[in-house]
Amino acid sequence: MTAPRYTPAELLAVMGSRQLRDDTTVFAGVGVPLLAAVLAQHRHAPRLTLVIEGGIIAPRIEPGRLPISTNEMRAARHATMLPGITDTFLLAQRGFLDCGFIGGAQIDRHGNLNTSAIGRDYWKPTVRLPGSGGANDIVSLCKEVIVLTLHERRRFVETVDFVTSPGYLAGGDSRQQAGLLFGRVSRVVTTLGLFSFDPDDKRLRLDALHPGVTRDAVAAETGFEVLMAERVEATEPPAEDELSLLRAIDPERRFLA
């Protein structure tokens, strides 16, 4: 079998970038989400407005100068505004941000995310993770949220150890019952496929498989039963121009390794 010409991180970034559209705003987390957003802006969505947590609105990040922090000044190249971090979240609270673009260490069948701690005892965890940062606000306040993550069984769990960012909580209308009256997790993009959520019980649903991936492979790497769309599509593999531009944006492979 011929080895793929791209890494899992490159596949994730390309598939994530394809979800973004012109004339929208995206609140992008640092790492692969920001990399995917910059790729979209340079390739097919030149009027995509990036918002970065540290307080940077509408930058044009230069290829090869990808920031590794939300407060790094090279992230502010050609930005239209540099407000305080609280003003950035105020924009989300007032409904100005179309899409949140984040990752997570754990995700469950209802799209709840954990970036706080692995282990049932929060005070004595097996692994202490970076924490929420702005992740809770992004998932709670943006009109829709796209999750980017490697697809591994240890990440896709029956119940997350800690709900850092609320997806659909227990499913059904429990998100609304908890007071989150707008916003939603609309899509999960992984290294195996594209997923959405059943409109009724809000369970994760497989919509498309990436090249060479089978349904059995998805089931093997998921710690719960995944619903299947009536017709599971196949995604187009990353194009050469997508990969070339992606590698130019992150030539040191800080996020593509």
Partner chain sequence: MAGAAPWDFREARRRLETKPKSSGEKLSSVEDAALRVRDGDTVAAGGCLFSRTPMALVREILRQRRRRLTLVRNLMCTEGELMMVAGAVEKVVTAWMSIGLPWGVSKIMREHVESGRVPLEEWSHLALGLRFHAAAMGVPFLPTLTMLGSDLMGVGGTQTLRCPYTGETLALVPALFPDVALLHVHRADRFGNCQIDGYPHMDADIARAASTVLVTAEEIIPEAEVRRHPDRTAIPGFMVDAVAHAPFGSFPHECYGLYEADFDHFGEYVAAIDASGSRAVGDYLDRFVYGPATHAEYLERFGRERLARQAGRARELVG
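To test you: the structure above is the form predicted alone. What is the structure of the form predicted in complex with its partner chain?
Here we give the lone chain, stripped of any partners or molecules.
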């Protein structure tokens, strides 16, 4: 048996980077989302502006020196502006951020994300998670949101215990009814395929499968029924140049392993 050509994190980063367009702005979280955004800059989106939560605009992330957090010198390398955290989020509220790009979480059939607490009682949770950080703000305020996550049954649950970051809430127009007029979760990129949401009831829908992945595999790793697009496409496998660029950005394999 031959070894797979890429790791799950590499697959995610490549598939994520293809979602980003040139001449746009992206609010990127650290880890795989940031890697994917830097890959897009190096490959097809040289005029993509990165915005980072720590109050950082347009850094040039240095290959091999990837930041661990959104608030450190590695994340601010050669930035054009350091405006402060509150002001940076307010750029998203004003409408300057085309895309929010965030990483793994517990996610439900309407794209709601939980990074806060598992269990019934918020104040005495079974498992306390680190919290929103800026995820809620990114998902509430960016024009479009792309979620990158490993596709595992424990992450894809029918209903999250706690809505840290609102997808489509209870589906239909409930997101707008809550006052979230502008943003939307447009895409969920997983290790199994590409997903979006049904235009009417806003349930998770499979649009494309990654190489070698079957519909059954998606069903097996998802804790609720996934809708199918009329035609489920197949994604192009990661190309050699995508993988080599990506590996040059993270040579220590800090986030790619």
